[in-house]
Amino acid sequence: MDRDTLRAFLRDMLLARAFEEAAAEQYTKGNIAGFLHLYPGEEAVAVGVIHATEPSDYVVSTYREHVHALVRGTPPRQVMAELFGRRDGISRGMGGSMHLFDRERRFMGGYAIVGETYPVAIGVGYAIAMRGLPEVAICFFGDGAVNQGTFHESLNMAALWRLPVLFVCENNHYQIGTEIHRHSAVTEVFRRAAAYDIPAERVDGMDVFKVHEVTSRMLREIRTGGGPRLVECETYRLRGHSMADPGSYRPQIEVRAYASTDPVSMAVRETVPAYPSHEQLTVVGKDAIHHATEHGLGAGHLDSAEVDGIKSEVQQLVQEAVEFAQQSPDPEMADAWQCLHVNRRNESLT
């Protein structure tokens, strides 16, 4: 993997962590209302998968979609303004945390309803197939959504019509607060695809390089007419299900064990030379960027000065995003009518 790609991975993972921690802080200050589902711990999945896609591909996400939008290229200031419910947000302040939408970047939205991503991705995949284009619909979903009827219906249709859809399971082991072995008879999600003859495999979702490698191969297979694929990324969220969830149902020894394989730190270990010992590797809280960099291990393609530059860059972007959101005006009813008319004029995919 070339140096520029490694740098891009690290930059996006650090941006993702810094953005989400800033969002958590703004939530506690009362600047963000409603539900707020954060992504720390799962960055390797979004970065590894989306960096393997083409700009012409489509991304369909869940309610935990801030980082998906950021990695896809949506400006942090527009994402933060949307979380604030402001007019300059990517959905004009009318979607909030769970309903980001960026048509320009073919980010087809986050969806609050569990299991809602599947039929949307199937519709996009069908449109692509009808046009005969070398594009793919990327469908993110969590382990808690695999018992929904839409999961089975959509996989069946995708396989039957050989639709260009990549199903990406972000398996963080908990359906809100219920461990997967307590709600699913089959805990290895990728095995469920066998019922529909869809090639599938599991990958270490804490390792951005492995995620990218498997996703790149699957996307090549889909583009050459291989039909749908499913990849299960085994990951872990370091926070609760949402800001309203303290996560007390999880034993601390488990949280600490997964923190030791935090994807941000793993990426830093691959890119930053000569850092301290593994025992010092702890990446949680507001200073996650600092900890990830200063306590990363190993040798790689970037030096500490470059990493410090990336840290400064993302910190500046996040600070500007917060300030932009604070200064953005509230939406007005006229904006709702404008959005409605725009949607009516642009009913087809582009």
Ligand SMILES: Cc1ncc(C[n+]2csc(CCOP(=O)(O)OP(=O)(O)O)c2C)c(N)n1
Contents of the next structure:
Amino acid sequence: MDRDTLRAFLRDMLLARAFEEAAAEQYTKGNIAGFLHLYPGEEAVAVGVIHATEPSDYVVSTYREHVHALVRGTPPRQVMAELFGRRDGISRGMGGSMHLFDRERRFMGGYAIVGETYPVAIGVGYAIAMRGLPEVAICFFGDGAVNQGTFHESLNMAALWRLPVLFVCENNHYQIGTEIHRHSAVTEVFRRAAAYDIPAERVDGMDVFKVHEVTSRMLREIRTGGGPRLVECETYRLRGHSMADPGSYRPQIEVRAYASTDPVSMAVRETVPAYPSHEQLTVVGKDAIHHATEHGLGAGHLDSAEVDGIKSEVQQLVQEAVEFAQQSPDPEMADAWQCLHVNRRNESLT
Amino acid sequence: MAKEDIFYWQALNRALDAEMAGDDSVFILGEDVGLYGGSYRVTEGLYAKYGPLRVRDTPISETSFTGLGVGAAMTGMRPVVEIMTINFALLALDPLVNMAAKIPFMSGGQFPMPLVVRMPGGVAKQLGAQHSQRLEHTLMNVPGLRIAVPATPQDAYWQLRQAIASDDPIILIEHDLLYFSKGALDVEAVPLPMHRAAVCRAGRDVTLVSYSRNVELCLRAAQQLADERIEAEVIDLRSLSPIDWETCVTSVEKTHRLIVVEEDCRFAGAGAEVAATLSERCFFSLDAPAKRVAALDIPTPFNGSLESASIPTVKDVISAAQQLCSVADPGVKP
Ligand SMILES: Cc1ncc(C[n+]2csc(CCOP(=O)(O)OP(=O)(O)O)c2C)c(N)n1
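Having seen the form predicted alone, please provide the structure of the form predicted together with the named molecule.
To see the whole picture, the full complex is given below, headed by that same chain.
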């Protein structure tokens, strides 16, 4: 791992964390409304995966997609303005938190219906295959989404036609408030890919280096005609499912046990409901950012002044994004009609 | 020149062939569209000509292969998805309603959606309740989707070509019983805009607004009404979203009477929208409230005679017109 890569990973993870914390704050202040699903805790997945992609690849995402867009390169100000519903948002205020789209960066959208990302991704993959290009469609989905019919339909087609699609499961162990052992008969998601003969692996989704290494390899295999791959990243979200969810269904003990699947901790999960704090999780040392920072410092790639420097850089960027969003005007109804009729080059059909 | 009588399915087939020959980004996918040639022969010969990448047989996965079309359209391909019947399109409502119709809008206009979804719809012959539905109303209520309902080989040809060329997501509902109906096709004629309604027969006493297979019903009714000195004007809507209100309004302002004829169930069906809007727009021209001739609000019975009794007949249209004309103007003798 070279120093610049490490620095880039850390910078993007810190940006992601700062951005999401700022979004939470703006939500509390009433500047952001609606559903807001935040990503703290899962940064290593977005950063590890998206840093392995090329600009010519496509990313298809879910409603928890702010960080996917940010790491892909969408300016924070345009993401924040979209969360505010403003005209300068990346989707012109028509999409909101759950529907970020960035055509320029081949960011094919955030989708609010669980299970929608697979068909879109295999469609992009099909188009790539027809054109014979060395591109890949990256398809993000959660552990809860693997029980949707489209998972099976789309994996079948992807495998059948050897489509260039990388399926990335962000297994944060929860489908809103339902823990994976209570929603899935097979909790090791990667094993399901075997049903379609798709090579799959599980990685520690708290380790940005591992995630990056495995996805880089898989992307190479896909580009050289190997067909689809699936990677399951085991991760954890530090906040509730959305801002509307305090996460009270999660037991304290889980702080120490969340990576484990043994029956004892399972039993305890059922009986001691209390949501772990950010600090508690950090202490455990599983927080991806904490982990990467420790690694950088320990291996002598970074010094703490440098880390502080990155932190203040991203803080400033996020602060600027919030100000930009605040100043951006609301879109007008005419903008909405224009977005609806954009395909007709705004010819009205009467 | 070039006018010939062909089957409706052949007209669709020619439209696909012409578009595929002209543009590499056009491709077809659906169950049995390839090797088998399509349940109604619409894709016959195309697999041999264009190969399996461009004419793709899919598994029975309506949600995902329709969604695949959405994803491909986002990258600039021009997919034509065939869903075996409109009944199975219920499984594809998510990609149609939540994706195809919404992505151009939700992306702030960044992504066009040059997607065409074709499907037979309507009551055929004794296929039972799960294979005999008219779900146009379900799709009409979705802003962002366009719906074409070609009634003739000529329109099938024009509208499919126009749909493929358009950047809007467009659904073609083709009636099961029209595939093997014959009509003239002139491939060189200048096409009407896809959404423009057509006046198929001029008249002065009553306007019959219809679409798809029921246009033929209305024309037959109009023929018989003429013998009774009731001159019916027949309008083929051709498009259910958007609807060409101007053509309808002009007609109603001339005839002062309106009957909407549809195979859709009456309650909250497509005709309800037509009747309500034209009642608003033509209130001062109408001599009587608009009438609807529609299917009964019942799942289609399997039994043949009950099935026929559940959907409009020529007789139903005639008696509605007689009634309306005598109520509204006793001067016109039924
Ligand atoms: C089809 C559908 N059903 C239900 C929901 C409501 N819902 C939103 S998020 C969610 C949980 C999804 O969990 P997962 O896929 O694990 O993703 P995570 O939120 O953990 O990132 C549910 C049930 C939805 N959006 N779409």
